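So this first bit is one chain, no partners, the form predicted on its own, shown in structure tokens.
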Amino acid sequence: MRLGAIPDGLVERIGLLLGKVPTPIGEAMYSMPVARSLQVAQRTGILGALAEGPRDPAELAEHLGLQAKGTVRVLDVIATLGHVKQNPDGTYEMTASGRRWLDPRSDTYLGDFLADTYEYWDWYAGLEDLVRDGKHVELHEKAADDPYWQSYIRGQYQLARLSSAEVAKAIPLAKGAHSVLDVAGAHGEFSMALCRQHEGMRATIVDLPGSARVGEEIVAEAGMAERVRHLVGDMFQVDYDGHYDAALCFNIIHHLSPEQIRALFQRIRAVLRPGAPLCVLDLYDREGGQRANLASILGLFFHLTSGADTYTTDEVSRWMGESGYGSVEIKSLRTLPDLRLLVAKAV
């Protein structure tokens, strides 16, 4: 699972809503519509509707083939977002921090992240076996068939979409290099930002059969099927086929046990030339076991759909070090600022 930074706008306008009543039941009263309003309105189509211009609720309803007091509802909830507006005609239309997000023509538009989030209402139902038994969802068990992987690796692409120039910037690669492994890179969006801002440079993303045929479809939809390539396969198993001048491991960890995280930077280490660089981006626990930040919440999360966890910079820089590689620099990152980019060079 590749989880990115949620938009700084989004999260401040879902917390001034909670803040409304700002007790633990007025928080769960709350976050369950907003939440499920935005995923239905996403699903249903009146989103995309209401990104062509203002429409009546009625009509609006009818053309989408929905219940006209049920559309009107969900309207309303996310008008107290601030991503959809009524006007004094009765016509409900878009607003501008709307469009910057759930317009289809927007650089920024994250619907079918949205999308996906809708996956993890029955997910999160499954809470209370583990916190009991230790039972976990595993997402990535899902047939290579199975429509998920669409709302899923695209979601993950909108996402990435908003970092990755910066991502690629602060990747450092040797005069010369050409060649990056991208293991469990999916939508290849950190690959193709990597050939973009590099003449020549050719990239290898390894991932699953579900998540490689959709990354495939969205880098050949970029023009980029020359320079970026899938090898379909389990990153532990598959041959990486050849030898790179960097690799990168992004937002997969969380998913691993730190006995899977030395057996996966070691592969990598086999595959890469001296001096290449190991870029590891994700999300990290803070030092000294506070837990009580985004980790708290995305490790809870990751923790149920792969029943690993997140870990701190220390542990992982350790884990590099003991896998073949040099000291590790760690870099912050403007755009992503609750993830972490650890660098260090194979030795």
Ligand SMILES: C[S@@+](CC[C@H](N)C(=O)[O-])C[C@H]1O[C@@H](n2cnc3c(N)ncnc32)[C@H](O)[C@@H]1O
The other form holds:
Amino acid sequence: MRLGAIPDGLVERIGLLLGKVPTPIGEAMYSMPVARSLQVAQRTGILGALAEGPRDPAELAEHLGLQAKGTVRVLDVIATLGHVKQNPDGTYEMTASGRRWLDPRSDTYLGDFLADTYEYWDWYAGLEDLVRDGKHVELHEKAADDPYWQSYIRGQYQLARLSSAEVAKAIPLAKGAHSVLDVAGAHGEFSMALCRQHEGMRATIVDLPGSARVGEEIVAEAGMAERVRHLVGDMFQVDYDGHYDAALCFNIIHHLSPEQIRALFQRIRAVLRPGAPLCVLDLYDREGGQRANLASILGLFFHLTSGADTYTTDEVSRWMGESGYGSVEIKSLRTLPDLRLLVAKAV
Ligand SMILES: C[S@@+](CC[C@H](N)C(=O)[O-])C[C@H]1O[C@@H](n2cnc3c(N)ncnc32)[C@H](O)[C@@H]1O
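Next up, the form predicted in complex with this ligand, please; the one we just looked at was the form predicted on its own.
Once more the chain from above appears, this time first in line as the rest of the complex follows.
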């Protein structure tokens, strides 16, 4: 799965509608209704109800207190993606791909993440201000009791569950390693995966109050509260409280400037035992300045939501070297084909 990519076949379908020639009009016209239909169907309960079984659209709309015409139109748009289908008797049902991602009983359910993307709409409405005046959203400056944290961190948790087992296996722990520091670790899924794979492992997660509160709930629900603790505070200020056999820095450096990244790597270095790995999982720009890939789409999102940027693996490797780490190994992951895991040991 390529998260955030335009679904397979959609461009071709748009192209067909426009006479087999993919034009920018196709993307501008079609991607908005597709995205919004998915988000609205999730938030209004249409997808949740369909996960229970086939439904007549008028009856479904009435059951959910929705308008029948709008419900059908939204369902038809989602059907173009292949996640639902219309049966000959007029009912709609979820397909196998829909069930995989959108049925709450699935281990790979992404409904909360999908619902969270509803919030992105307003942020993208400000894109012209970003381009004209450099104004961006500060995603992580919301008040600790803002309900957005639930939506954000539960969504990130669902994404993390898809790759955490493979990522945990890729972390080179020394024999006898028993402690990991997970900076900006939020929901704790990557730490929990390490704990599941290594008996005796304990994890310390550092995160902001709004995120940590949700993360503590998730860890407790997973029955891991005795092995995974949260340190609440700003990762640039909070006392990391101990020494560690490994550190994770996952999906955070794209929110930071190069100076902040170096400062963070140095702070982490100060609490790592010699030889302990720092692992930096993120989306990286292609070397050579070529940005026309998924990194360019998510790079815009990161810039919009923090004013920061994505970087190349060369840049981040150099900053690791300058911050007290040895040579960097770059790992690819089957479950996260667009990301890379950079690993370097504290010297
Ligand atoms: C995109 S999420 C990544 C969560 C997790 N590491 C993962 O890979 O799924 C970014 C996290 O960074 C946290 N964060 C942002 N700024 C922070 C700061 N100054 N100190 C601590 N955590 C921070 C956010 O609260 C959020 O939980």
